[in-house]
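Next up: a single chain in structure tokens, the form predicted alone.
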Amino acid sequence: MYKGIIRPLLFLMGPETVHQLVVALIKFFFAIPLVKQLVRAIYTTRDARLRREVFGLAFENPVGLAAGFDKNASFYRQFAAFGFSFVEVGTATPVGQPGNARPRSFRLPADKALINRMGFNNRGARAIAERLSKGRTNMIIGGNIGKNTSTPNELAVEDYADAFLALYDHVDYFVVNVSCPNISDLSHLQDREQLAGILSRLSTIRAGLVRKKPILVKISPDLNWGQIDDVLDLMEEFGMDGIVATNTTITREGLLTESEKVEKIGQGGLSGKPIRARSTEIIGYIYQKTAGKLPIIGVGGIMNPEDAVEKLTAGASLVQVYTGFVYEGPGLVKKINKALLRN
């Protein structure tokens, strides 16, 4: 019903409008007694064989919702009912910011893809922390952190430290986002010297706190093998706990969508089916390079259960969906978990 009726109607509107509408409708209906419980019963798969312990945290199943969907921790409690075992909120910056000008999110239906240049629009790390403090679920919450657009790269370490401390008591793990293509020059923070400064600072801060929480790094699919090696070396040096592979891409190769349409959309990060293979390739490389010792969250182009199994087989410990959830609907998580139980 979703792909035959609901999705065609939703796709008549812009992606950002649909996102806001869907969230509002879910909140409205979940306020009705028993609706949330009914949705949970339909979409949640509970089986001990799905459980994973990764970087010291116990996950009910290996499927999570990627960062960017719930930027402000506005509806993570509702989305637990769709079968996710974890949700990554953010990207959170120290100071709230509106992001880039609209339109900033675009669909490429022929490619089952999205292009976005949202620009870290969020209400700020402290506002997100306040929302998280008002109620938690059993679901694991990750905090994706970044720098403000106006902060120059040479001062970025202060932004990451600020967001890190603001969210520390309210999330279960952190993801250092240095790879989003929609913030000017952010990808340069993946360079060895810049990244070393950020990871060193976060590691030092964490060492002085009572409870040690996992820190992961999210990398771009556009890095070459040498650059990935540099990231891995720094992660080992500063005791990072895992890696998220991968973010969106700036490449536009091999798309089925007319080139004129793609050019008209302009800049932004491409997600969805076109980055599936590259994301999986990077996961496999990292797994081999680290002898399977570094936990990997695989994200990028998971449009069906087979794509999720592919990433887990390549070496991912967990997977996240975003664009696949948009195109395939709320049943995707259950389908993935059912497929894992069959394998």
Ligand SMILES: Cc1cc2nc3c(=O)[nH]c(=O)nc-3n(C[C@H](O)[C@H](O)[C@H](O)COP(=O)(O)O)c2cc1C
Second form
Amino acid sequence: MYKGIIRPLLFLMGPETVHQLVVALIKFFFAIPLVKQLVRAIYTTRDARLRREVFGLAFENPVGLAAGFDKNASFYRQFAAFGFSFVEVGTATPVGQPGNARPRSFRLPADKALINRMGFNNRGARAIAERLSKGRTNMIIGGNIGKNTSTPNELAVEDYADAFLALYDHVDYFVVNVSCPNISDLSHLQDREQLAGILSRLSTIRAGLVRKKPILVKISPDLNWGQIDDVLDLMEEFGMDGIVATNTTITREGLLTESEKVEKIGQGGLSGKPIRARSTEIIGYIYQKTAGKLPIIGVGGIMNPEDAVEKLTAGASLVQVYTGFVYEGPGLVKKINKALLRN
Ligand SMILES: Cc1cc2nc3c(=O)[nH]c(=O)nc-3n(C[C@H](O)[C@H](O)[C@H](O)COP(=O)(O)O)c2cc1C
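What's the form predicted in complex with the ligand like, now that we've got the form predicted alone?
What follows is the whole complex; the chain from before opens it.
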């Protein structure tokens, strides 16, 4: 029904409008008694064999909603009904910001892909913390943190520290996002010296707190092997708990969409099917390099259960979806979990 009826209707509108509309509809319908329970009964797969213990947290199943989908933690509780065991809210910056001018999100249906240059539009870490403090859920919550657009890279460490502290009591794990291609120069924070500064600061702050929460780093698929090695060294040096591989790419290679259309869209991060292979390659590389000791969340181009299995087989402990959820609809999570039970 999703691909035959709902998707064609939704795709008549721009991606950001659809996102807002779908969220509003879901909130509206889920407020009707028993609707959420019914959706949960349809979409959720409960089975002890799906459970995963990763960086000290117990996940009901290995499938999560990737960062950027529920940036402000405003509907993650409703989305739990679609079968996700975890959600990554954010990217949260210390101060709320509007992000880039619209339009800033584009569909490439021929490639089952999206290009976005949202630019960390979010209400700010404190507002997100406030929302999280009000909503109880069984889902595991990740807090994806970043710097404000106006903060220069030299001062970025303060922004990460600020967002980290604001969210600390409200999330189960953290993701340091240094790989978004839509904030000028942000990806340079993956450079050895800059990343060392951020991770050192966060690990020092964490050491002074009562409960130790896992900290992960989210990397770009555009890093070369040497750069990934540097990130891995730092992860070990500062006792980081895992890696999220990967974010969106700035490359445009091998697309089926006419190059004129792609050029017209302009800058932004490409996600979905075209990044699947590179993300998986990176996961495999990290798994080998760390002898499987560093937990990996695999994300990038998971459009069907086989893609999820591919990431898990390459070494991911958990997976996340974003673009696949847009193209394949809410049934994707259940399909992945069912496939895992068959494997
Ligand atoms: C519209 C959009 C917004 C995103 N916003 C964020 C974000 O705020 N922070 C982040 O770490 N990743 C963000 N991402 C990247 C996704 O979390 C994910 O890493 C990437 O899209 C690859 O997965 P996919 O191919 O399943 O979409 C965003 C992706 C999209 C499409």
